[in-house]
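Next up: a single chain in structure tokens, the form predicted on its own.
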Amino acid sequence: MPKRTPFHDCIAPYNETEIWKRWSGYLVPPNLQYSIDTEYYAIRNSVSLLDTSPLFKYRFCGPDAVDILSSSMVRPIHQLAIGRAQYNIWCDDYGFVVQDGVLLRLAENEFFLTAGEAALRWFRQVARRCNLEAESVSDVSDQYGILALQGPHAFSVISQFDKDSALASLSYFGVAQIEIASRQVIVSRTGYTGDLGYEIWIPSIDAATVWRAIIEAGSGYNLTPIGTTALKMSRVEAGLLLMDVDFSSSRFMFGPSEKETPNELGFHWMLKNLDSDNREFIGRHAIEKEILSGSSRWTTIGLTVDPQSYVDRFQSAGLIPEKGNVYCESTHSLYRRSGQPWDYAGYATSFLYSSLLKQPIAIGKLPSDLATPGTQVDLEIEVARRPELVTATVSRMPFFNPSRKTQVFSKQEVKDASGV
């Protein structure tokens, strides 16, 4: 039987489509309204509220917490200050990515981590392998619900609960503890939309109370509950990878061709200080060998599709170009523009017609000789059930990166928003 998140009964009245899908065994709506664009533009123009509770949640606590994480994570943990969050990945012994997640440090020896797949056994195995206390890691997935408050007015909404101005110093990837409706919650300045936003950890028992308080606080800002489809559309614009779409966990893949390294996923920025980091983390030696030998097989890149090329392919078939609600999580082959037709080079994993950018964009994989920004390739799309090629240009990600995402707010702005 599918499970229900702590916010299920709160969300159900908004679900006009009455469609639910499963996410890690939980029921979630792909979209609440019939118009996905309405939910998408809530993220970009006003403020949206999304239930991300199906994410697995882990607590690392005790004197061995730092050592377990340091032995697991690619990015160094000792540099993560109390009250900060960090996007990180962990790999297997062969240097292939197992998962990614966001890590929150609440105290010297207390961390919370989100993950897309179950990982408790993996982290406890790491602990035992390093002669550390495995019970330092616990699964708290059922104890907390998470709400993502995302969009230009997210600060105006959440600041109404910030009587002590704790959010004034909350910079991008900062973490604070505040009260909402007299309930203690954890707030991080993070999100999966590439926009201004916050993620709120709420004890499950307080979920409905906090939901109602946030809905009321957002009533003057056109706050819109949304489903997962609008979130996925915005994450492509933000250049954020999705597991089981843009990459797969090495735990569940059979051969090396189905697995990817941090470099191949574009996470080379996580490794830039590796020479000055003397930690022994899982996969380190394989990663260093790959860097030294230059043996990465491909690079994950962004692609912008020429809008006119896209329109022409549809019009030549007597069709109106597909623009609205075009989001695909399927393979689109990429070909070299070498004069040889259909000269295969790589593939795209996520494809979106961005109504904000007025053009199709994609996330793909290409060999290093084609991965330089500005390089043109041909991307295969389907028009009237026939394969057609459109011109695509390798581009840097994110495609959309508003300055408000990392905006610093003053104490006066917090007081103004909270009515103090």
Second form
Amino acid sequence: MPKRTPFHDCIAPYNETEIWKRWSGYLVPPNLQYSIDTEYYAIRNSVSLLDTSPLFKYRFCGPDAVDILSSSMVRPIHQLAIGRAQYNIWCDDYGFVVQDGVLLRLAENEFFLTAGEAALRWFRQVARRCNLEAESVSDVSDQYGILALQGPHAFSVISQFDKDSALASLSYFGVAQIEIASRQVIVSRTGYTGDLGYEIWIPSIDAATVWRAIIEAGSGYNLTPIGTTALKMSRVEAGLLLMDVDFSSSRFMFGPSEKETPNELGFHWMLKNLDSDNREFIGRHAIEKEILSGSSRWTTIGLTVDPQSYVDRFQSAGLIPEKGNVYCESTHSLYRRSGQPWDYAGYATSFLYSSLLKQPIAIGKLPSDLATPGTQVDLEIEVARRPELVTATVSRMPFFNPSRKTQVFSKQEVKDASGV
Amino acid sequence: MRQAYDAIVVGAGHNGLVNASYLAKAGKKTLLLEQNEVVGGAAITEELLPGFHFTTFSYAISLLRPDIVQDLNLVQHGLMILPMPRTFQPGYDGNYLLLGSDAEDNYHEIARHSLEDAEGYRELSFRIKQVCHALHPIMDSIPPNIQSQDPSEVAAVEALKTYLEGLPPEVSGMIKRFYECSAAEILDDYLQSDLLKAMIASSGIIGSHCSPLSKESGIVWLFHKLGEYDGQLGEWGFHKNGNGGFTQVVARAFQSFGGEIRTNAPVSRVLYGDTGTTGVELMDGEVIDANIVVSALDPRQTFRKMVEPSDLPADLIASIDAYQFRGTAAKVNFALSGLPKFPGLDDSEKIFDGFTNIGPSIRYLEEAFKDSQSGRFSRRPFIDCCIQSLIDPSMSPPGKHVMSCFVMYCPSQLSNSDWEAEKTPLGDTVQETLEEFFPGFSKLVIHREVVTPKDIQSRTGLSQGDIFAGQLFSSQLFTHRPAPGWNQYRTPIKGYYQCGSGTHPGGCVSGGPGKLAARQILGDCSTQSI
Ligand SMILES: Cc1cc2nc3c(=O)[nH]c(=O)nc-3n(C[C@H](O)[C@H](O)[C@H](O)COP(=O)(O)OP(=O)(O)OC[C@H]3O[C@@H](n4cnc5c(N)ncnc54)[C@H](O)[C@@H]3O)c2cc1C
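Could you drop in the structure for the form predicted in complex with the partner chain? We only have the form predicted on its own so far.
All chains and molecules follow, beginning with the one already shown.
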């Protein structure tokens, strides 16, 4: 039987499609309105509200919490200050990525972690392996719901609850604890949209109360409850990877071709200071070997598709170019422009016609000689049921990166916002 | 009138049927001889009372080698394997586990018992799939002969070693654990919930003289995972009208290739002389000629009954005598007036459409085993139930049901009684046990059929009622099944072959032995002139 998130009954009245899909066994709407674009533009132009409660949530607590995380995570934990969040990944012994997640540090010895797949046993096994207290890790998935409040007006909405101005000064990836409708919640300035936004951890029993308060606070800002599809579209523009689409957990993959290292996923930046970091985290040796021998098979890159070449393919087939709502999680092959026809080079995983950027973009995998920004490759699309090639250029991600994402607000703006 | 055939297959169990079909398809004039009224052996379905179809012996299918389906055009002859979407494990005090075909749902169902197990279960299932994937090529090839000096055999042994050494360490490590450890030990690496462990551990004892704590249970468990349901490794299905429905399909395939079946035709011995095999003699004295005779019987019958043991090498006979047959199981099949109810779960149709496992803890299974050690059947038995009419409604009148119960432990030799006397007490014990988990069960019973290990032996010829024609222990698998040096379907007598479950890959409705034996026979035919 599918499970329901603590916000299920709050969302149901908004779900005009009455379609629910399952995410980790929980019912969530892929979209609430028939117009997915409307939901998408709430993220980019007003403010959106999304229930991400199906994420697995873990609490690391006690004297061994830091050691367990340090033994697992690729990025060092000691650099994560109290009241800060960190995007991190963890690997297996072979240096293949198991999962990614966002870690919040609430106190010296207290962390919260979100993950796309179950990880309790993983971290407890790490603890056991290192002779640390396994019970330091607990599953709090059912104790909390999470709402993502994302969009240019996210601050205007949430600052209405910000009595102590804790949020005004909250920088990107900062964490604060505030009250919403007299309920204690944890707020992190994080999100999966690449926009200004917050993620709010709410005790499940307070879910409905907090939901109502946020909806009310958003009434002047076109606050729009959205489904998961709009979120996924925006995350491609933000260049953020999605597990099971852009990579798979090495834990459950058969062949090495389905497993990827941090380097291959484009996470070189996480490994920059490996020399000055003397932790023995899982996979470290394999990763160092890979760097030393240059054995990475590919890297994950952004691709922008030449809009004219894209439109031309459709027009020459007598078709109207497919633009709206083109968000695709299946594989598109990439070919080297070597003069040889169909010279296979790699593949794209997420493909989006970005309504905002007015061009198709994708996340892809290419060998290092083709991975330099500016390099052109051919990307295969289907036009009139036939394979066609369009020109794609390797690009830096994110594709869209508004300054408001990291903007710091003044107290004045708080007043302005709450005055509306 | 004496009729000559190219090949005679003795015993129309599913392996005999598969073997005979391959031979007939290859153009051999093939005769299949069966002692019983119907073909199928341990895979038959019988209408014991009007409208109620009982799977007398075996009841589910998974290990069937997929290439047999294609090679013998089985779909065209009516093959239809239905899914068994759920497994139900009732516990005590309203406790239960109900797993289905969705991984996310299973996660949450197991999480009710243990959050770590929900993840551990996925990890364990994945590891087993990796192992099975790695072992499939071995299932489908003739194992090397480790006693042969023939360069090609020596090379085959080497190639196998290289293959196994080339597997990822986590896969070879897990294979090693299956070979060396009990099911319980392996389960302890991944799980904590006893209910869940017991559910899985039952695969490690099926038909075997071992408890989940015995070392042998690891390999028995692995063996039962080596099949698939449409590519879903380790999953089981249910053939329309039971495994008897399946053997009827193969019989039609055999006939479509021009094969001939004679039932009520028990063979008394295989005939051979200096030049090799010449035919068979039936119980009534009739002699039928053929230069190829394939025994689809178990190894004891193949080497001790069908031919004169003194004509065979002494070491082979010694191996066959040492080869372990153990009767461990019985069947109790019910006709029911309605579906049983599990307190707290109202929708019975949603819990019984797969296997239902009675054996709520490792300890329960262990106790059942211990209880049988004194030469009696377990007073609280392990029962693998399946209400087959929920999967295939044509097996019972509307609203009524047939329920197959595989019951352990039931040793073939009882110390202070015999199976004729114990038949009713066994039936009663099973019914009482089911009543404990499904209150009101007994009131549903319209009819009950008890099939004891003695019945299995007398009706199928499986020695001791061993359901696998020899235990699936590592000492008698692969290069050692049924005996080292004689694991390649040949026998010391030219033209006389073996293809029963006592040959590689082993027991269960897999068809593997029949298929691989045919490959060997046809290969020999093309190189030697038989
Ligand atoms: C109670 C029980 C439950 C089982 N459950 C399952 C299950 O659910 N799934 C599964 O995959 N496997 C199951 N098995 C195992 C599986 O059924 C057997 O391994 C398999 O069917 C054996 O097939 P076979 O062709 O090798 O031998 P058999 O089926 O034993 O065939 C041998 C045939 O030879 C005939 N015969 C014997 N002697 C002579 C003679 N002298 N002359 C002529 N004919 C002779 C017999 O009558 C019989 O038809 C079960 C077995 C039993 C007994």
